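Quick heads-up: it's one chain on its own, the form predicted alone, in structure tokens.
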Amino acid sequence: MEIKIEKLSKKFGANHVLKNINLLIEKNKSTIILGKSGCGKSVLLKIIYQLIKNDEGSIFYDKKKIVDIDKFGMLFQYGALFDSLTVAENIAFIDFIDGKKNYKNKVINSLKEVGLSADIYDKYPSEISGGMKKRVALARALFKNPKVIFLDEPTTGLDPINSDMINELIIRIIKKKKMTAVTITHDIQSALKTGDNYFFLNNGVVEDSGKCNLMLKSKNKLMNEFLLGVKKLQNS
């Protein structure tokens, strides 16, 4: 699915969070949204997902303004699993709350897609590791076979080994399923590894954009200040 955003703006009271945003999320590509905390990237993601409404501007999904949100999947920051539900119930949450019970095989297949075995099917989130929780959350995002997957800080809270594992899964799944991916992240290494295109937001404005493999060669001053700040934070 291609997603085109034109002249999009959003305010919360007097706070102008997004200002005249124009960007193109290419079909079957991985797009990275970068920026400091509070720059508006999470709000942008929620507007694209139609969790909140924009004040001005338009969003076109394959050139149409109306979209079936069942075509979307979301990996929330920190996973956002329900502690009172089993791994299977979390993954098949949509079917579970609708009272459907014939989701076992689909859940097991979803677990396999993210490198997990059926052994954790009946376990609760408290009984599995942090890396497993993130992969279970990814399996839940993929359960509906979405056309677009949104990834909110997918490597947050993970050690380097599990971060790399999640990055490899994202790359493989996008290619295998021919999906469009939209990721917001502070993890520059993850962005370089998993992304095709990037947009850098600063104070609600797109300040820079380009190919991820050329990100470190950006001539934009604000982008370079952001990259330097992230590098210092990682080395501190």
Second form
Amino acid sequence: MEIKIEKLSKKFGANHVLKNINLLIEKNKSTIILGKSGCGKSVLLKIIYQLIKNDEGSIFYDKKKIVDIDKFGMLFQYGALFDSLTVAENIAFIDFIDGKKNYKNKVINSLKEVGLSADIYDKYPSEISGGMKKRVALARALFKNPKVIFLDEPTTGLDPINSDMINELIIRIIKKKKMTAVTITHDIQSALKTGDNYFFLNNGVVEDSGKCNLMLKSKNKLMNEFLLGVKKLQNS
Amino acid sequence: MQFIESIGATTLNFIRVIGKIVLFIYLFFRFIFKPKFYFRHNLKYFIEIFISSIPIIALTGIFSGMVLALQSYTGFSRFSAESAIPNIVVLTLTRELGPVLTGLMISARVGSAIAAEIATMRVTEQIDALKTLNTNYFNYLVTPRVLSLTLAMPIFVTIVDFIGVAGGYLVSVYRLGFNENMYLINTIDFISFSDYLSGVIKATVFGFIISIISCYNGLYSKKGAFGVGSATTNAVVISSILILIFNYFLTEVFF
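Instead of the form predicted alone shown above, give the structure for the form predicted in complex with its partner chain, please.
Now the complete complex, all chains and molecules, led by this one.
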């Protein structure tokens, strides 16, 4: 699915979070949205997903203004798994809540797809590790076979090995399922590895955009400051 | 001047909160008739609330009845009216103590749990996750809790009434030396259905108040651990105060 955003703005009281945003999320490509904390990335993601309404501007999903959000899946920053439900009930939530019971095989396949064993099928989120939670959350996001997957800081809180594992998983799944992916991240390594295109947000404005493989050669001053900051942080 | 301003700000804030709660109640009645209803989830929640509350309800009932019998005896024996104790115990329990004490205990036991759970779900983006899964989050989170508690409270009060009367009976017969048959006859003969009904109606209203206030505080909690703590405290304090206020007005109605 192609998503085109035109002149999108959003305010929370006096706080102008997004100002006249224009961007194109290409079909079956991985788009990365970069920016400092509080620059409006998560708000933008939630507006695209239709969880929050925008004040001005338009969003076109395959050239249409209306979209069925069943075509979307989302991986939240900290997984957002439902604590009171088991791993299986979390993954197959849409079936579970409708009272359907024949989701066992589908859940086991989903677990395999994200590199997890069926042993955790009946475990609760509090009984599994952070990396496992992220992968279960990814399995839940993929369960309804979405056309677009939104990933909010997919590697946050994970060690380098688990981060790399999640990145590999995302690349593999996006290619295999031919999905459009929109990722918010501060992790440049992750962006370079998993992204095709990037947009850099600063104070609610798109400051820079381009191909991810050319990101490090960007001539935008603010983008370079951001990259330098990330590099310094990584070195320290 | 600042003092007057602060009074004005507090008053406005109070009116704003009242307005938001009224709107929340409107949303509840609007969503209850909208798909999806999640019947199985509602039933599961009702059973959970019911089972987890029974021990605390039973303890509330038995000790209230026992204390009521002892205290009544202390007062009534001074003017030789001990025979009225069974009547007083059953009347006070069904009309007043049963619904109020059950309401306060359930507010502390279930209301706090509801507010803390929903507030935690909000803080950890679980409510956003429900929306992304195309789930009617209001019918998933609020409806089962409000329906369960509103329907469970009359049952809780009936249990408290029975156990409370049993507590009064035990103390009166085995501690104060009442004739057991006389005690039971006095109890059954004196109580009318309208006494029981007034308590049940009170309990239903209290159940609705506790669940609405707790869900509201959870759903609109501030972020972070402080937000969860505040939501829980506010849920218990506000619903307890409202129980006491509504109790007076309902008593006036059934007077």
